[in-house]
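A single chain, nothing else alongside it, follows as structure tokens in the form predicted alone.
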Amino acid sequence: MNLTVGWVQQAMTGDAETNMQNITDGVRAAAKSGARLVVLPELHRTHYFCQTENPALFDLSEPVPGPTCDALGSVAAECSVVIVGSVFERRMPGVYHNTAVVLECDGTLAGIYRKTHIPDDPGYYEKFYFTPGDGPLYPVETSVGRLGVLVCWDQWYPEAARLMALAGADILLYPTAIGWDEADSADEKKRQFDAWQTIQRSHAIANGLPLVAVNRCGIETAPDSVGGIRFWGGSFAAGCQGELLASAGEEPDTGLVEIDLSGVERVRRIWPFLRDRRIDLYKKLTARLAI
């Protein structure tokens, strides 16, 4: 079975309006060149707001189902694709998330996944924003498939992946806001990348599972922030066994990529990773240490 993927790769403005104006923009383009599923970046309804700590931001939550779902949903109804998109999500006072959604093609709520590595680093201060998802690691059913959403710095965890493809995933999928500091050379800007897309290479190689991740591009100052974060784009698929299949560069980009679902009975029968896992040999991997 063959799965056509559409990603909108944006550079996100102060304005949310315009920002998800430029989205469904790109949702409807992807439909119309055949996409049956969207993927979106992450957070794309603002600016990347976790560069600072700042009490008055929590004002751009909202809830889930709520406008940005209303948005999705309408412009997943009138295409008839699947949209995977990100929401700054007001659970309750005081308990907010990184929420990936998902929309069916109908428009409806098919299902959300609560980030749950949650990064403090300099310019990605996500821990004074958001409450780490409470699970499942669990796929959402869809009329394309069960899709394995992660989010940005899930993308670095092999546990989270192999979670998702031990559930059933057909598909692994990454919305991303990641980017560089300016103050870094190229050539640690180039590592960096490098290992960014290595990783998720490798979570499709072991799980026998293609991935989609999608990124934001442009660069984007937060007010009190020092020198803001040039997004690096570089929205990519990865097929089974971890061959890129199609990738953007570092300006705005509606993609397209055809991915043969059917490659993961295929690839999994010649390389059994998971028929040969010792799982009476890892008890220790849900203890933070094993010494």
The other form holds:
2 protein chains.
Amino acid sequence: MNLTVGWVQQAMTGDAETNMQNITDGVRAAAKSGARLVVLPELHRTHYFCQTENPALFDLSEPVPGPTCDALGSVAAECSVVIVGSVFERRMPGVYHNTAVVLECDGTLAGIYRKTHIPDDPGYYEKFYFTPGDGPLYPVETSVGRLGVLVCWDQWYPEAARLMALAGADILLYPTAIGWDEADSADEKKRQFDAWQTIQRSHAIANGLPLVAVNRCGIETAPDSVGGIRFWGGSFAAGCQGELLASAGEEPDTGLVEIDLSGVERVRRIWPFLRDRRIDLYKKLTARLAI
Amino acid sequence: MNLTVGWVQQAMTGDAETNMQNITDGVRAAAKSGARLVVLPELHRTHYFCQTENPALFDLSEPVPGPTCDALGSVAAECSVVIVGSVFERRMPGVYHNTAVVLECDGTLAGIYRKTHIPDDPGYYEKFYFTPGDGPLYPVETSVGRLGVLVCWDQWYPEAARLMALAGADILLYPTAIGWDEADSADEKKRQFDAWQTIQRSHAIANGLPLVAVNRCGIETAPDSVGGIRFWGGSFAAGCQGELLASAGEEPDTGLVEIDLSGVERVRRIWPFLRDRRIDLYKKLTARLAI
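Alongside the form predicted alone that was just displayed, please also present the structure of the form predicted together with a further copy of the same chain.
Okay, now the whole complex, with that chain kicking things off.
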């Protein structure tokens, strides 16, 4: 029960049409190589606009379904692949989301997921732009399986991966936009990249699920010309024991990886973690503190 | 705010007195080298007796406090170190626990933790011997900090580490007994070891806490002479970003590591994961399934 998954790791330009052209070219290339599911980076239509807080940038938002969904649906149908894309969603005036969209291989919208955990860090001012998703965390049913789609900052939360697993996900998928502050030391950069990969591999381990994380790459300067982000690429896939199956470097990369979906059943038999969860003792997980 | 932590990674013999002698010698050596906290492997008084289900082996259990607590308290006071040890606890006839005991540096019992998640695998028949701990998961207050003591199988559960963090732990500690089945392939062994280290590093990352895991080493044959376990050692310490600070190989090892406890505050400021937990959406974590 192998599933060939592709990713399109791209550097984004300031021009949305160019970006969408690169992305759809990547989808076509992955599909031609045999991918039945293609995962795109977070917010792939534009530069990562959250480096500054600017009300005018809500103009970049669009409805779901809308133009980006249509464009992705069109290439999904053309190539007969399932696509996990990403949209800056305008849900109503004043309510905008960071939304993953899943296009079925016939081009229809199979489902969406609105980013649950919203970061706010210097250079990643997402709390200004994105209303947190209102849940529940639930996989999207598609012809290639139940896709546990989460987005970027969600990847730091074991809770999110666990909820997707408990809801029957066959695979975890993380469209992402993460990079380095060039002012950080080489050691700090290494710790950050390692932590990012390690915690996602741990979700595969804890839940006995394969996982694919897809990041953008390239350097994007901040609008105020101070700082900027060097997106680290590093898109990767892990198997159900957290083992690294494939990974990209810092350059644009249309990756392809074979994922054995039957590993879920096999690994959960030898690592029966879900059997032994102490749900009688987990109530405080829904509290801010347990002191 | 550095804390020097020692571990005593030992191969256990069939003789309890020899084991306790080796362990107390190790504590003395670690203390002499500057350790203020020494962590021991799980069930360090005996062979890992859970390779078979034998009612007579409940004879190995003892009360807490009791002889092992006394012996550890004695060496803790002698060396003026805090010790995290492990006891097969007889709580009442028919109720036995896999219990971590924390001895203060004056030799008194600071607190205990009863293993919450109990495994049951071929060769690890723990559900026969150990009643699951009845919680709550709470750190033990000591002169060297609030110790988030968990035990072995707990290490596969992000929930356990999270609960300790939310309850104010300063550090996560995992006495452990884990090893390879020699019948497994080299690849499978590598996946198991990597997963074991990776998921624990991920608890450090998710919670911004340092972590020390201490395993036994050596080969112990099964009582029925079929199979047996090659305990893989590999005791290690990780910092608050999950970075590996020190690690042991497969041989007996009295390790020493400097842990910067102020890293908790520093790292949680740059990685504010606890701020963004969506406790409004976590209710299903207390369910068996979320379907």
